[in-house]
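The chain below stands alone, shown as structure tokens; this is the form predicted on its own.
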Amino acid sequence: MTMLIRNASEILTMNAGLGVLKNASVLIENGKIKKVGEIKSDKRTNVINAKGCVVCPGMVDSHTHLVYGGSREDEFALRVSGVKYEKITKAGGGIASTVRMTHQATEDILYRSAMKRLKNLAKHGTTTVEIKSGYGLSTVEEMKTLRVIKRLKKDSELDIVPTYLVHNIPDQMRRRDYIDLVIEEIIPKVARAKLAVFCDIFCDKLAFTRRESEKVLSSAKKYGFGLKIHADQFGDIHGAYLAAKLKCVSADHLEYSTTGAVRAMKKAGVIPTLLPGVTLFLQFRKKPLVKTYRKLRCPPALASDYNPGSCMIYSMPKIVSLACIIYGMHVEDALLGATKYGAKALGLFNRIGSITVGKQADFVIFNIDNYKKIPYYFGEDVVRYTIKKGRIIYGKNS
């Protein structure tokens, strides 16, 4: 199948910065990018007239918790009335609340609700998404969630990257015993069933220590998993330094990470991943060192961290807006974070994340005439088409 996206006002190639091409076109053949620039169409080509539009690589959401049961609006009401997230967690809310509701849901219920969420992601320009487990906290329940993600991966139009997340300590279980269960049983079973690409762990003062996290991730590495880490969200326990030591693919959150940790991640090739939706939802005053990332030339990825407790935002264009508004990121850096560096945070930049000849034809076409309007129109839906592997998976004519 051949498609031509013709005469776009701007094409953001994400090569050498944004790599903006004016009044340019993209030719697609067999789901891949064939040519970029000035291209003539013929009668055999399916043509999208992109005049007045911005063409961007498909958005890459490299951190989500998309499969879960129930909802936590009561906790949201408590937080906005002044109750701290840490207090809610210690009272049996937070992650533990979603764990209980996810246990009660069948695989079919989890599958159907997550599939609806995936369709919403596509409407907002996301073409590749990572999905974590982590609301199981037992062998049976973690495997259940990962089987749901496998079904979604098979049936969804989006590319899905599955991650096994070691999220929290189950109620009524000693820390040491749970770490042993994860290392001796869950990781080997997930590996044998080939249900995850990455292993992630919540390394923070509310969850696992740096020593526990290193033990788990080192074990996962032996089974062939790529490594990710939730690091330094609620305090600096040197999670980002651990990411550098273990050469994790990405380290996420990073609100309390220091300048030294940023240098260590840059040297180790770790992709820092920032989650401004969580900063908004949890009303954090502490923010990651965005100016330091720019100064040290250690560009971060952006992701939604869509989950029922701390971020119900799945729209990556809105995450780009929030990165600019809350973190003070430059528009260009935010757009690169949602595409190029999101792809790098999943180890997929050889295939997606830029508009480059030979790469997968994943695009979002915005119904605006310049890229600065993507975060500017925060309250409007400006996605005209979402294209995956050269095929329109969402579109509207107006």
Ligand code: NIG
Given for the second form:
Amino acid sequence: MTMLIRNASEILTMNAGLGVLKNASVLIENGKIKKVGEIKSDKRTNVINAKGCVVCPGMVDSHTHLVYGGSREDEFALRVSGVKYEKITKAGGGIASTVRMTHQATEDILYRSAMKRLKNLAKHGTTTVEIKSGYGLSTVEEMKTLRVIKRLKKDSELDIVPTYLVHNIPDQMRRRDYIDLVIEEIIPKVARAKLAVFCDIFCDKLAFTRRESEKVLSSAKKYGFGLKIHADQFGDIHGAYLAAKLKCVSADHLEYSTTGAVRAMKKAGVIPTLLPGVTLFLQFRKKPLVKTYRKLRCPPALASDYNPGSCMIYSMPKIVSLACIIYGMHVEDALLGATKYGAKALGLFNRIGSITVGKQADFVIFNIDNYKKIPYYFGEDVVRYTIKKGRIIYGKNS
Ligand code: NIG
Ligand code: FE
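The form predicted in complex with the ligand is what I need now, so please give it after the form predicted on its own.
Once more the chain from above appears, this time first in line as the rest of the complex follows.
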């Protein structure tokens, strides 16, 4: 199977900065990138005329909580009337309310609702997505969610990376007992069933301490999991420093992380991952140090953090816009964050995240003629085609 994406106004290769090629083409063979640049057209089976379009690597959403039961619009309504997320959480809402609704849902229900969400992701240009468990908490319920993710991985057109997330302490359980359960039972079971690639923990004042997080992640490492961490979202408890110490693949959120933490992450090769959709959704004032990341040459990934509580945005182009508008990220850095550095945050940059010969043919083709219009057209749906391994998985002709 050969496909030619012909004569794009711009191809963003993501090699050496954005690596913009003007009026260029991409040739795809057997789901991989065969050639990039000036390509003479012959009688190819499948030609996409990309004149007036921007071709970009498929978006990589490296942080989502896509599998859950129910919805939390009542909490949204409370929040916009002035009640804080932390207060709702302490009153038994927040993560705990989604845990209750997820317990009530069967595997089929969870599968079907998540599959719909995945279709929406594809519609907005995402070709690879990480999905976390974490609304189960008990062994049985975490395994249930991870099995749903496994089924989605088998059936979806997108590449899915599964993560076991240690998200919160269940009601009526002592913290210490729960940590023991996670270490002695859940992590070994998830590892044995090969249901997750990464282990993640919510290291924050609303959930696990730095010490607890270190204990859990160190044990996960022994079982061969790659490590991720939700760090410094509601306060600085040195979660990002812990990420550096444990050589986590990524540290995510980072609103309260300091310059020292950015240095430590850079030194340890941790990919900082910023989630501007949450900043918008929860109306956070505190923002990550985007200027520092730029100055210290520690480029961040961007992700949606799609979840029912703190961000219901699954469009990565919108996340790119928000990173620019709310965080003041440069357009180029934001686009790199949604592709190249997203791929690095999943340890997949050898396969995806740039338009390079030999890599997987995952693209998003935007219906606009230069890349600055991607975040600029905030209210418009500018995705024309999403292509996964050389196959159109979403497309419209207008
Ligand atoms: O990544 N920060 C912790 N967990 C989620 C929110 C979970 C929820 O509210 O359901 C997040 O933002
Ligand atoms: Fe999250």
